[in-house]
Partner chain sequence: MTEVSYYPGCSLHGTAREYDESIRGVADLLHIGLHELEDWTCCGASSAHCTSEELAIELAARNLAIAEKSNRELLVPCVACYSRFKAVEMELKEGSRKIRFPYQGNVPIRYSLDFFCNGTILEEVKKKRTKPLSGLKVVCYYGCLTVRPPKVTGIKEYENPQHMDHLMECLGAEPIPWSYKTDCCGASLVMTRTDIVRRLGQRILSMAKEAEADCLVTGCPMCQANLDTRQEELEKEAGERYDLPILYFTELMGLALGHKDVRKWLGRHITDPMKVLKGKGLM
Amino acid sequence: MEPTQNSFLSEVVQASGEKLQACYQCQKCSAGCPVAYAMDILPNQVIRHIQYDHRERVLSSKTIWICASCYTCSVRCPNNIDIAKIMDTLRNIAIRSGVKPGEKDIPLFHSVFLDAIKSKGRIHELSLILQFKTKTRDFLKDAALGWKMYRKGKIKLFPSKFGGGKEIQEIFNSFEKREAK
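Isolated structure of the chain on its own, the form predicted alone:
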């Protein structure tokens, strides 16, 4: 199955550099996915929908936003298709296309997460949670869980020291320059 010039398959292949035509639906990617239980379409089905040019179905799915990018699917693929890279590509295409995400708060979380990394060089969980909750205006939804995590020492009040902020900033700057071209 070769992609036609203006097909969704062609767009994803070109953006990701991955040869999706090689997928023969062995389903190893879906069988190993640790978050498959929460997906509306499984990773192998995402590939099949791309092959059949179901652009809206894929870009508006929960799956592309729920993907943990753990690379389990990519490692298990017998044809060396980097499915995690495809999921990342699909998120980028969805954002650029203005498609409403299947999971409304996940793109916002991604944005808050990257902003925190860019400004501080690392994540301080409490600051991340506060910034995210301020943007969603959903302050009490996970309060009990947050308190439990704090009591167990999983969330610190103050960020730990980190000396690599300049290097992280340089990575973001170089990426932004490359994207501007």
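Superpose the two forms; the largest set of C-alphas matching within 1.5 Å is the rigid core. The model shown is predicted, which means the values in this text are computed figures rather than measured ones. Positions refer to the first chain, counted from 1. What changes on going to the form predicted together with the partner chain:
- After superposing the rigid core, the Cα of Asp40 is displaced by less than 2 Å between the two forms.
- After superposing the rigid core, the C-alpha of Lys118 moves by 2 Å or more between the two forms.
- Relative to the superposed rigid core, Gln14 undergoes a CA displacement smaller than 2 Å between the two forms.
In place of the form predicted alone, output the structure of the form predicted together with the partner chain.
Lone chain follows.
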């Protein structure tokens, strides 16, 4: 199957560097996937949908967000297709094209996480969690566990100082410029 120009297939092939045309639907990827049970389309079906140019179906799926990037599929594919990498590519494209994601909280978490790096350079776990909970309005979940961890000295109250803020800003500036294109 040769990708036609400007097709979704060619976009994914080019961005991931993976020859997913080689897939012969053996389903080994899905058989070993630890989170397949929670997906709306299985990893092998994702590949098939891409081949058929079903852009919306793939980009708005739950699957691309539920994939835990464990690489079990990638190491087992008889055609050497790095499916985990393709999942990354799909998430990248989905975010850039502003498609409504099939899972709400997961992409939200990633954006809160990146905001935290942008402002502090490092992840301060407590601030990250509070920030995320502010967005999901779910303060009670894990509150008791948080207190236990605090008492064991596992929760740092204040972020550490960091240098390199200017470089981090530059990295994010050019990322935001690319995304805006």
